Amino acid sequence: MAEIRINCVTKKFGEVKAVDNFCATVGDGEFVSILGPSGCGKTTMLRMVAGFEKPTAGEIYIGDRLVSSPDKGIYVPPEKRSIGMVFQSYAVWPHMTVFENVGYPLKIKGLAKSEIAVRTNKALDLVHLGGLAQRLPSQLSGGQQQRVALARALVAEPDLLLLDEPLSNLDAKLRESMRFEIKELQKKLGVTVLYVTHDQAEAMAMSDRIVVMNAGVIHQIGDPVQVYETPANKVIADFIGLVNFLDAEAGEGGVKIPALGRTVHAPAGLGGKAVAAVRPENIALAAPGAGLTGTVIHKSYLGDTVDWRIELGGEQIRVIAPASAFQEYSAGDSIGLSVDKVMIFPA
């Protein structure tokens, strides 16, 4: 397999910096996701690793091999980087059977038909498509077509697997199923994976580490627990999961949060205006008069949980709580609340 080292890579389109000073390492056999909103530069970065785009500055290594360096005049084309890539659009050829689609990279390499057959059937078995080898893509579901694309990326036994939002065209239930299949397959093969997505749940469920990007810049690199529980800034707290932002004021005695009626310890270097952040699941419901008291504005039944909108201290907050209390409170009722964890950021 292979390690990826991305050393201070920048990509400009004209005067626009799509990627700005991107520095990260993906360990051998590691699953790393680049997560961020649309237009943040994550796909551009992936395409530079693949070789479909050339960096404006910086260097990219795959294993010990330097594959991109504008300063040194080095550029290795995609077909010589030992990578497999899965695109958002699947990119399967409609006139070829499943077998022909998956075996095509080996045919291009000039392998013998017998070798192509063995390796293609092995790749199809890996993605549970062994019985569909002679079907055309039009005879497959979206999930099956995505498996074809995945098998085709793996059939040449690449050092590195690159995936560009591969599940975004699938329905929610199939997306969830496929994310676990991809992760299990990665574990089984031990292949290094760089995965691009705007879907937080995908990144959290699949990744060993997550690179969070916004506006072309890395904001944080960490494992899923780190980026969710201790986001580096307000931007990440807002993008990863759900969060309530409450007005706050930093002073000598700490950070005062009027809506919560409490003062908390101020992070080092914080002064003046601040904002408090509270995850909806870190707020518990209680009987009126116990702890804080709010007023129910709206509630939505979600099956195992209830999504509450509650007015508290002049601000509206969101609470995700077990469904057991759904029948107890209605719009306009007073409700008790207790807050478990508060994060503080500069305003």
Contents of the next structure:
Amino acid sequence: MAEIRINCVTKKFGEVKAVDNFCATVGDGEFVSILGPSGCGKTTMLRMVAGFEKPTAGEIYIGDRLVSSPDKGIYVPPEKRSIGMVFQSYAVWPHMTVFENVGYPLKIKGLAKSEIAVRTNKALDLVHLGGLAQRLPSQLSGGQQQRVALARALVAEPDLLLLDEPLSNLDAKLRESMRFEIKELQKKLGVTVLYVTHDQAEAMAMSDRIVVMNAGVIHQIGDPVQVYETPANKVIADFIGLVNFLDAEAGEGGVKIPALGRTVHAPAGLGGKAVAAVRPENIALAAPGAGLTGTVIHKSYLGDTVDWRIELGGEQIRVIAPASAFQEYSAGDSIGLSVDKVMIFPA
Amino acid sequence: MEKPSILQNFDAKWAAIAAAVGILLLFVVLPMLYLIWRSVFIEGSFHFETYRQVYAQSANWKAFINTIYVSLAVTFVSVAVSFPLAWLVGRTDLPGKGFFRTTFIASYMIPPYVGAIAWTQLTSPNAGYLNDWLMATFGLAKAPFDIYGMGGLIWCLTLFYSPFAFITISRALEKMDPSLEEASRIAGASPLGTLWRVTLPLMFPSVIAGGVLVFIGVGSAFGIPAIIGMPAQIEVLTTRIVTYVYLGTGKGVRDATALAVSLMLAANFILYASTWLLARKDYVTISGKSTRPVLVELGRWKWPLAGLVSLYGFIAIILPMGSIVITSMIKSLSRPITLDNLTFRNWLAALHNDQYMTPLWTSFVTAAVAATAATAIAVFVAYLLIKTRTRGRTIPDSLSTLGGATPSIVIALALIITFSGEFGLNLYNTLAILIVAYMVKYLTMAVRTIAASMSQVHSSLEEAALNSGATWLQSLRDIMLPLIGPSLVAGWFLVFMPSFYELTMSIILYGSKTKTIGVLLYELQTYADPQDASVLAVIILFIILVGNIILRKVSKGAIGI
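For comparison with the form predicted alone, would you give the structure of this protein in the form predicted together with the partner chain?
And the full complex, kicking off with our chain again.
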């Protein structure tokens, strides 16, 4: 059983609250990401779970075991928490071979040499490093070092695996394939994962649920579809995926959006100034005259798609459309637009 | 339920660190405080009577003035010589500059008293090699040089203490972000204009820092003033202190104490004044990247300057060391230096002389034990400083720096009066008191080296070990120590070598059975036998050379004395 329960954890560095009243649960075998911009406190939260930082207030349970509680004077040091962790810098020990690195947690447990060898090789096979056991880290590529770190975190078969931006030092292609691999491994081993990242695509691709953090505070907890399609607020809508913000005004009859020339149903309790948010993929281009009419300001060819900047009702919006469509239009031309799915937030 | 955190936090890490701090308190803080206490509390009452009496004697007052005067003079000359040398070697296309740099830094590893012996051989007025040669060549009636005088003292001190300034300044020049200079060139300044308006002002803090090191080094020096100054009736504080201690009376020790406290206060005042001055001029001139600066082309000055620098190297190192080696090999001192007047027999005789080999062995053992203890303590002091966030983590490091900055003679005297049974610990005339003294004085070398290396170890490497279930001691053993291994060896040698040839503290701490090689050499030079002194000096230089080669090998050239 490796459920993590984080009850209202706060971490202060001096007077600065790095993490403020963080309450979340990670279910057994669940893959949960903490997503947020750099400096939002997500790594601090992860390090409190690992035991490298002590909370200022609140409680952390791993399974049924209370591991941190300043009120009760309880703090279990990292080496007693039986957690696997992958560090952003990999933290592969440069003076040990791949085998020694990965086998280290087992050596510390005092297992017999033969068993260490069997389990270490199994872990290396798991991350496709079978043939490199005797190499030194300096002889490995960044991606391979990453796999060593992963194997080391998994070798003792922990119930809980923590990953601190493990893919951020890899190149784009490798990053995408590692996402898939980590997810596959997690499913295969059934291990509980708490994953910290600032890359929303990474979080969306792997997570069962995402905890979105900003400035030390949780803004939303939900599955990838929820956080993308119904973000809790403007900040999250802006942080996850691309979004166009348009001025809006909430009144008696609903929310009026001048740029779209349309009034939509107002969420409860909204009044006065508001913002309408539209994802670029929810705007379709059309021939002029159909629907709304805007003016092309600029277009960037991206290969599979074209990134359009279009002036609409005095505001600038961004539209992502297939590259093949509307090739003949360029800056200064009028173009038609139709807008689907509008989100409304307080201003 | 887990145990409460207080018990959990009491683990090996804190026990080890507490032990290191405890040793520092016992051997650094207690003796220093007790020394000051003893100088102002006499027979139960507080007064400055001792100071008044001591400085009422004109000899002591003169020694104080001499100390300040000599230190200032040597500091100015050292900086004035070292800056151009460091610039030529670090920033220009001077031919052979790598060799020159190694040579100038190498002179730092020559024990100053060996240098003093060499210069008395070269320029003593009645039989100096240099004087003889000049008189014979130019038909002079009178010896042109006399080392025994203020000029000779400043000359010799400058040659052997200026490396402090050279090393500090050239390191800063090498680390300086060259884009600062490049920006000046782009802005239209000439190479010399850039040197004057950009490089020189930016180097100001390191020039001051280097100067302070020279000043304190010279003010605390004993070997050169004792060998060159005393025969000329020029006394400084250190020589007065040793004379008082040698009187062996209670009053002698009390007078020595007052002088020692004066010296300590003067040294600390200079140190803190410079720190305060530098803190206000804290330029960030060091970039993380190791960039290669564009070298200034010397043009037609190239070869004349190379000649000048070679001449300096010859005078500063080759001449004195050559003199020592030749003296050690000469058959008859009264005959001229020719090949058939040279022999290795003197060396073999010395190697079979127990009176010489016992002190050599004593020095070897005490230095090795001091180095081992200092390295072990330094690991914890550095760990506390670099790898923890505990309040007060800098205190042990400051204590080790305090030991390093305190004049050797002061440390020695403080240890004598503190550990002659006063506090239930009598180390007088034992090997232990020598070991403690070396450790206190040179611990900071090990701490600096190990701390620099530890700060290169990313904390996630240790965290990964804890995460793997390792305890702190296991992670120290398996991760940290192997990773900083070379710095442990380097730190060990940086304590071992100066301890091995130490003179200033040993001269008042040794007992009849614990004579060290430095003391022996000093005795041979002062009382009887300049030739055997040279033989022993060659042996010391040889051991230092071997140690230095090992050090360079281990640290891949990054560290050497």
